[in-house]
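Shown next as structure tokens: one chain only, the form predicted alone.
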Amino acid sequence: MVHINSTSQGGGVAEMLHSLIPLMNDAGIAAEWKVLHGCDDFFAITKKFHNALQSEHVDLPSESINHYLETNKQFSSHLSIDHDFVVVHDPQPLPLIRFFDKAQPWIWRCHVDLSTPDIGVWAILEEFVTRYDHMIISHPAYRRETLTMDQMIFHPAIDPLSEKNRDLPAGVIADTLASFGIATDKPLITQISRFDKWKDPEGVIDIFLRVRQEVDCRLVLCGSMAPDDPEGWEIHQRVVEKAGDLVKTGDVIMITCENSMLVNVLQRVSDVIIQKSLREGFGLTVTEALWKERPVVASRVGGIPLQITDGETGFLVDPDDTEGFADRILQILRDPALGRQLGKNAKEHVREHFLITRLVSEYLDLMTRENGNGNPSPA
């Protein structure tokens, strides 16, 4: 099986094929990872794709389609392909398949919310969908009932044994701090995803300027700067003109570097995780810090509540509710014990659905048929 990206760094799909791999040859699959690689046209091009995919409306003039295929086709002419599968994650790659006489099945990958496309992007994409023998999604939600072809459900997973996911000494939760500056005299809340508009840094300023009215806390917006998302220093950008002063004095911080020792650091210290997504297509930081026993406050939206179980796992609001994020986000600051409650049942929930092993199991299963020449049944 060879899987194919657009990142090898930044991101869920990289995190979770860094353990996937590994993980598939030790179980008997001689498993590859290819990353496409592309200049920023090219990015700047799919992160619009991503964008309608997650039901904003673009325009995209016929010479970046034509750009978005040729970027495919050069990355064709230098790919070997004579693995048993071919798995193509989101739709960076997706029209590699155009270039290729196809001679084993091609799954195709969907990360993203698809439960609301822009219909003319999704034309231009539906044209290499159609071309796969199954596509894989996170949620039923994201079914399109104008494939025929299986539309499989793999939820993402952690890796509990990686660095960002792994219990750590006190002493190294210690020194990551202190090497960062970030201090824990406050009640601390946190953040941690791209800098992108679909995860509303700005509204989570406007929500810590709520909480902050009555509790004195401090904020950590964390997320790394991945390759295929140009849009990430525009938005950071924003969010400090927003933040203001609050940065200068240390109540908001914003960190971009890409370092998984400081995620997991950040996510066992936090005393409220936030995850104030307008779209989201899963939301591993959602499961990290959840395994880690985190009270988290989340939307209401994608993914996400196939995780949280609203007052028993965590908490749900609509993500353009800021009172109703600060009251939750008050509640649990103000009750400690609720916290624990919520954290010791999160993490239950994860071990239980969302472990990597798991999702080992379920590509394992998808070869299997195959191999048996029988047709995987949709979710």
The other form holds:
Amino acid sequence: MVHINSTSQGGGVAEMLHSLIPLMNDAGIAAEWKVLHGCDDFFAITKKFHNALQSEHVDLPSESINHYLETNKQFSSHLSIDHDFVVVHDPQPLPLIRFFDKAQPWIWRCHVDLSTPDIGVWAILEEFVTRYDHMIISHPAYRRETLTMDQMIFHPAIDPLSEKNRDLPAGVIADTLASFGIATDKPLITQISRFDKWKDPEGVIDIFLRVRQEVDCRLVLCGSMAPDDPEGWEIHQRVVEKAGDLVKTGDVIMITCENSMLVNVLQRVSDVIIQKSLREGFGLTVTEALWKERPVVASRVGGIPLQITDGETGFLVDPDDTEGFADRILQILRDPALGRQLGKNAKEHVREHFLITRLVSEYLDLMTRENGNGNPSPA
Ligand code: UDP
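Rather than the form predicted alone that you just supplied, could I have the structure of the form predicted in complex with uridine-5'-diphosphate?
Everything in the complex follows now, all chains and molecules, and the chain you saw is the first one.
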């Protein structure tokens, strides 16, 4: 099988493929991963698709669509597909299917929240989606009524043995914190997310300012820059301006490098993990933190409520409710036993539902059903 996406690092798709591909190979499937290459203009256009799928109104001139198609066409000329099974992730490589004589099942795996897309942009993409045999989404609410194809739900998953998720000795944790200059003399609140408007890092600053009125604490915003996300530095700059002197005093720490060990450490040492997303296809950062038994306060959007039962495995808050976020964070900071209990419950929920072995078996089942001949097998 071959998986095709548009970045080898940064974001949840790359994170899963790094574990899924070797595990599929271990399971006896010759699995490959190809990454579509594009120029900055291409990724600026596909970021607009991404935003539009997550509900923003976007006007795309025909030159943009042509550029999108041309990049996919060029990439297809370098790509030899003789696999039995093709999985294309997200909108960037979606039109590839147009440039091949389809001789096997093609699956579009869409990771974003498709519940309220910009209708004009969806109409453009739908033309390609309908050429696929199946679509895989992360949540039943992302089903598109206009599609007649099979729309399957595969929840994303984490690899508990990866560098990002495995248990760490105390010495490694201390060394990593020291090398990034992160002191733990005050309670630590962390959001791990690309600098993306849907992750609302500016909203996180508002919450942090509110929490700090009552408890002295420190905020870490850790967001590596994904090559297929051109808006990252602009959003980062806006957050720096909003945080003002707090960045200089070290009370707001902003990190932009990709470092799985650091993410692992932050998700283990933080007193509260926050995920203030406005839209969230699933939110692997939440899964990762829950696995590490951390209390998570997150927005009640997209795939997050699949992971957090409010008050049991974390706290859910409406995304525009700054006070609500601050209250829940303060509640955990003031009652560490509550945080520990939420964390314990959360780990079991992840163990049961969101480990990568489940995802491997879902792909294996799908391949078995498809029989490798391009035809969906009878129900
Ligand atoms: N991530 C990371 N470093 C960062 C920020 C994010 O390694 O600085 C990882 C994070 O640990 C998770 C993935 O990127 O594995 C983000 O996945 P998620 O589903 O939360 O969001 P996406 O970025 O795919 O929208």
